[in-house]
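Take a look at this one chain, the form predicted on its own, written out in structure tokens.
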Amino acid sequence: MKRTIGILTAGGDSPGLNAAIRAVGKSAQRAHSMRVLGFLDGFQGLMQNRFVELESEDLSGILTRGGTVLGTSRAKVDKMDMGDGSIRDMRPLMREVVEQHELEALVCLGGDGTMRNGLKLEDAGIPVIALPKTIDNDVSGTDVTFGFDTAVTIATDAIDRLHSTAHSHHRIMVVELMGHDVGWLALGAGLAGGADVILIPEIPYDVEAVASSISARRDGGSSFSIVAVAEGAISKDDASIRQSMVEHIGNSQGRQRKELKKKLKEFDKTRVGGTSQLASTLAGLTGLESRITILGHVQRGGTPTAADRLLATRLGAAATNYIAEGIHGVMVASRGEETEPVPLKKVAGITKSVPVDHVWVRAARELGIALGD
């Protein structure tokens, strides 16, 4: 019998995710002839049983392609609705799914999230090797995701399209980026875009200070500017409001703790659509007009660019060797042009934030862009 493997994305869709499809399939059938099943829907279609076995037809014509021809989900496998008002924890399920099929191991193209979910199919008992994808670029444990450079690419397009509006209205543009809570995307779209404000989760920011920099370049003679924002951009009040709370959680235990965490995830959805209340202050701080642009989905959507494609083929190439060689329970990451298996559990929940040093801040403040502090 012919060895087989299995693979799904889970969360969100990304760029480059039907490259790595293709490259897994491919090399999978021809470098060291395994079938190779496609699960529908993530781990929800993995604990239906829902499949297609992918040929090599299949893989054919996928790689420049958006989205996943394998559809996703957010479920989660050990908490997994059921539609009906219960939560279940599916993985026995899912282990006699895997044990049907005979599966050598399960390939998971991810970010975050589902990082988690696989190292918790591993310690159910199910063999897992995980694909680092998102936008976002914040999977601790490789150089960088698969994904991100088509969003930087797609933002900076924005960013650079923004420009001549600003310069003819004398206006500020504020253009809000994805990212959740770290800011790699907005550091780097705002790096290549030349915006001149680039506010990001990292580095809490003082709106007055960057009031005074939009009205430094006034004075200078630029009457216009552009504030990239990522999404998870936090002021400096809120940021020890925040921290506070934080505190205050850990400090805590039982129904009061229960009851604090609640109060903090409200908190932080109040913080969502802050970008406008930034954009406002702004405009009444300097005295300039405001426009929002909030890119939203569009940042992951469309054809992924040529790094991303390489990226994913490479890394969905080394996934096959390394279940070949009987290695699972990893994440291939990137190291330079090479890969490296990291165990799951040296990743899982671990978010890459950006690094205050960082050589993308340092080049910005070399430059002159402000970052709010």
Given for the second form:
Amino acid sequence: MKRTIGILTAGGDSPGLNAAIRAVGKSAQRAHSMRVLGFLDGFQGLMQNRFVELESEDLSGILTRGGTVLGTSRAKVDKMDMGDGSIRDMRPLMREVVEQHELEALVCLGGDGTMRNGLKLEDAGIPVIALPKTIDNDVSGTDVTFGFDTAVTIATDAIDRLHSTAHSHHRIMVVELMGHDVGWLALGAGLAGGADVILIPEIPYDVEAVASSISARRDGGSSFSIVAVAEGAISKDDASIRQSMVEHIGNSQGRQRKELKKKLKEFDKTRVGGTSQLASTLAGLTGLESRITILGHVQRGGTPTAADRLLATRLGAAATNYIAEGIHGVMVASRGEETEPVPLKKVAGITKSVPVDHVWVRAARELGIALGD
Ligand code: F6P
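So that was the form predicted on its own. Now I'd like the form predicted together with 6-O-phosphono-beta-D-fructofuranose (F6P), please.
To see the whole picture, the full complex is given below, headed by that same chain.
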């Protein structure tokens, strides 16, 4: 029987997924004479043994396409929502599927959640190789994730376009960017798009300080300001409340710990919609009109940039070489121009936040861009 590998995409979609599927598939077929089975809709499709055999014609013409031809889901391997109100550990069933097809490895394309799921499958006896994708760029152990460059490019274009209307109407334009709990996307697009204020979760902000920087710009003759705010950005007051909640959780156990975690989740939910509150507070404090733009899923859509295609292609090709060498339980990381297999247990569950002394942060400060602190 021909050597066979499986591939799936999990978590939120991201530009470059199809480029990676193509690279894994083509290199598996051409360089290693392997069959490639594509499981549909992430780990859910693996559990249900829903797959397509990817032939060479299925891999043609997908390099430039956004989304994922395999479909995706946020299903968790050990806490699968069965749709009837029950949550079950489905790893044994997934292992049966892998054994039935005699898969040499399962290539999982995803972000941090996928690294965690991949490690759980590896621990359950399924050989996993993961590739890091996400527009958030928050996967540790790799220089960068594919999808990030495209999202930065889309968001930068949006910020560029906001400049002319902000300038014409003398307004504060607050633009919210994705990024989950980290600020890579807001910082990258904010810098590239020439935002005047950039607010990221790693640097809690003081709304009065933000307003003063906008007023100072107006007094200096610039009667408009662009504020790029990460969806996870947090005020200093909320950050200190959150910090004490986290500490409380750390000191608790059992049922109390569960309750406190639930409270923290609820607290985080109340912060959603904070962008509109921020914009109106800034208007009140500065006397300037404000408007908000929430870029949302536009940042994840459409064709990947050349940089993301290149990254996805070289990581995908490297993955099949590692499989051929018998390596598994790893994420294929980008390290400079090379790739490196990094053990999943070193990356799973570790969020790569923006270091507060990162070169982009330092550059922003040196240019006089306000970071709200
Ligand atoms: O992880 C990618 C991401 O786009 C985050 O930036 C965002 O917080 C989240 O996914 C949105 O998820 P969903 O598409 O499930 O609403």
